[in-house]
Ligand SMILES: Nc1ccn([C@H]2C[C@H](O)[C@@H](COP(=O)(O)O)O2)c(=O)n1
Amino acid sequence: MFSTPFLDIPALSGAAGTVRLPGSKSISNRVLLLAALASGTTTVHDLLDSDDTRVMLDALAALGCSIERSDDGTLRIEGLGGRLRTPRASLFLGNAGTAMRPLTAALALLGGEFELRGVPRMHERPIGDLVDALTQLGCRVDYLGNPGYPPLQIHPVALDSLQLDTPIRVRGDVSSQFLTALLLALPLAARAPAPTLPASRGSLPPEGAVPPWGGPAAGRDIVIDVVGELISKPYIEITLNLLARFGITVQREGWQRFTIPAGSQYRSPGDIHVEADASSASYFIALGAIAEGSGIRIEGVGADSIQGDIRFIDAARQMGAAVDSGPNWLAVSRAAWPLKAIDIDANHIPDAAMTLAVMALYADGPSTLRNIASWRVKETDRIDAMANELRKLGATVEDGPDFIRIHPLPATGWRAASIKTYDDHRVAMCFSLAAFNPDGVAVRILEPHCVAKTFPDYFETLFSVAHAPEVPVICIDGPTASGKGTLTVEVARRLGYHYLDSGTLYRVTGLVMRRAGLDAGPAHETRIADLARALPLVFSEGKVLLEGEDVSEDLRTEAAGMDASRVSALPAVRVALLALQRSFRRLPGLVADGRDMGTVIFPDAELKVYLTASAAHRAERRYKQLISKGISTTIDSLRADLEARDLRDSSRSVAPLKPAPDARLLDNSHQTIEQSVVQVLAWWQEVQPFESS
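Would you pass me the chain only, in the form predicted together with this ligand?
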């Protein structure tokens, strides 16, 4: 995951390959709650590992549910079987609506004293309609902040005191999650009567009590009536489908009335597999439709998915995507170009429809997404967010209470924009698709880590299949001990870029040469070059592994540096290492440290820095570095060595150490490491097209 303050996506041109997507958030959190409420052990495969599932898991663990994770990522959940092990808890649910709403309903019925909180945005997301429905029933839920919104305090009630004889009325036109919450939780009240325990309304149940601890009132049909037009119906279908997997068959009359039959009991299905997330698939379906190339194969979800957002493929086809599907896979490629404008009611695919808003930029006319009022109460006001950020790209956008209309962006009209993401994973993910613009402008995604909510490795997955005509490179060249390595690592970390320490490649070549009993004279040049071309080298967690052996320490000695300097003067060795060095240039970008990064390896780099410091400062730094590692030496001998190395490196016939003509010179003799980092980042911003915000 990128935890940088921003991520710059260079202009992308094409894409091809296969992606495997993480599990569905909607299915994952429903399965977790059902497994916790059920009797028996449920083994959950392919569960989404993200912020929203983590808060649900933490909450269930706090409620006394036993959860074991095995090495392959499967979870074994020991169901509570309606037995409340922890009757009092304070739960933090982040910004996960799929945790806050169903847990509110389940805990209001399970009996106990619970506080439910979230991040500030969660406290702005309505829950009043669900609380009203629960209150009608006789549950006791208080608002701890603004009425109608979390945080909430839930008090215990006895199930036999609940008003279950008349249908429970819940609004369906604000969020379908209110109905989902009731459907998931109310089987608790429909089960057959349990042994009677003393009822006492308003007091905590005895430890380990089985609801209804109040006794005989259970064991009846429970009817829910939806008030108003139910939105996002496909999400209710997921809920009904999963309830059926857990032994509860809900009867449905249209989308207005739902009946949970008397005696319903949650029963674990044993094993359950979570499909890949269809909403997450929308970005890769769009990618296949937009990008030139042989197409994208998506594994983990197919057209027969139980998730409503899979219907995104219909909209994508309408816009011109060629979509093929089989059991648990989709294959998408570009068919019509430009894409065709659409005008659709997107109520059934509210989350995935955000992706259509970015696809619309590549269409042949204005596209309208209607009936999307629910966007306004999601992670952020998504209609406002999408309109604002699309406009930053240069688009003309019209929006209203429940619609958005996007006019396509003609070539020459695209602007390099810093996209604000509003802590909304979907904003971050769908705007990455703007990088395919015909004007070749880069896109900056602010706070890219917000994708952790549902797809922590989204950008890595995108970069594994996308092609860029020019992957950005920053070159940092200079003499030994000037601080190149330290500076390069830090700049790469702050930009989320890859890192190349080219000196290590020469150091390893020197080591391999020694082990082969060779020396760096011209007689052995060809053999050393052959060894260099086939280095059995792996970089892993900051270590250098040579045929599996950790040689990191051996490479950092002054002798290894000298050997590297000698082999690096052999022209055939330099040619042998060329392709390997260039292969480090991968999305989203590279920071490369060496002697000839800017002059030979990446002559087209956007930023070249030539880093120097006086010999006295460099010798002193190296001295401190070695002493701190327990290696005894003297400043004078180190200074003599580094000056000898500088001379050899800068006077050799091929790729000598020297500043590229277009390099910026940085003498850091009197700078701290941080000052050098800040300087290079400032130069980098200067060559970027984005505004500084």
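In place of the form predicted together with this ligand, the structure of the form predicted alone is requested.
All you get below is the one chain by itself.
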């Protein structure tokens, strides 16, 4: 996951390959709650690992639920059997509506004292219609802030005090999550009577007691009536499907009345697999439709998915995508181009429909998405957000209370833009598709880490199948001990770019040479080059692995540095390592350090920096490093050694150490690392098409 303040996506030209999607957020959090409420142990496979599922898991653990995670990510959840082990808790639920709303309903019926909070945006997302429905029953829920919104305080009630003689009424035209919450929780009140505990009605049980209380109200049909038009019906279908898996068969009359039969009890299915997320599939379905190439194969979800957002493929086909499907897979490729404009009621695919808004930029006429009022009460006001950011790209956009109309962008009409994501994962993922524009302009995604809500590795997955005509490169060259390695690592970290330490490649080559009993001279040059060409090298989490062996410490010795300098003077070795070094140029970008990065390896780099410092300053820095490691040396000997290396590196016949003609000189003799980093990032900003971020 990219945790940088922004992520620059260069112009992308095509895509091809296979992606494996994470589990569905909607299914994952429903399964977790049902597994917690059920009797028995549920083993959950392929659960989504994201911000929203983590807050749900944390909440369930705080409520006394036993959760075990195996090495392969499988979870074993010991159900509570409808009875809490923890009667008091304060729960933080982030910005997860799929946790806040169902837990509100379940905890209001389970009998305990609970405080539910979230991030500031969650406190702006309505929950009043759900609370109104619960108070009809006799549940006790107080608002701790603005009426109708979290945070909430839930107080205990006895099940025998609930008013179940008449249907429970809940609005369906704001969010389908209100109805889902009731459907998931109300079987608690429909089950057969349980033994009555010696507690007065409405009082909090003593520590260690097992709420809730049984009574005459239990063991009867419970009826829910939906007031108004129910939106996002496919999400209710997911809820009903999963309830059936856990032993609850809900009877429905159209989309207006739902009946939970008397005696309903949650029963663990034993094992349950979470489908890949159909909403996340929409970005790669769109990618296949937009990008040139042999197409995209999506694994983990097929056209027979229980998720409503799979119907996004119907809209994609209308716009010109070629979509094939099989058991648990989709294959998508471009057919019609430009895409065909679309006018669609998108109420049934509210999350995936956001992807259509970006696809509309590539269409042959204006596209309209209707009946999407629910966008305004999601992670952000998505109608306003999409309209604002589409306009930044140059598009003409019209919007209203429940619709958005997008006019396509012609060639030469695209603008490079910094996309504000509003801490909304779907905004970030949608707008990455704008990088495939015909004008070849880049897109900057602000706060890209917001995708952690549902798809932490989204950008990595996108980059694994996308192609770019030019991947950005920053070259930082300079003499030994100039600090270029430290500078390069930090610049790469702040940009979210890959990192190449070319010196390490030469150090590893020197190590392999020494282990093979060779000498860095003309007699062994060919054999050393052959070894360099086939280096089984992996950079992982700050470690250098050679055939799986961590050789990081071996490469930090003075002897390794001397060997690297010697083998780098061999022309055949430099040629052998050329292709290996260039293979590090991968999306979204690369920061490379060495002695010839800007002159030989990446002569077309957008930014080249030649970092230097006086031999005296470099010797002093190296002296402090070695002394701190307990290595005895003198500044004079180190300075002499550095000057000898400088002479050898600058006078070699192949790729001598020297600044590229277009390099920017940076003398850091009197600078801190942070000052050098700030300077390089400022130079990088100057050559980018975006305003400062």
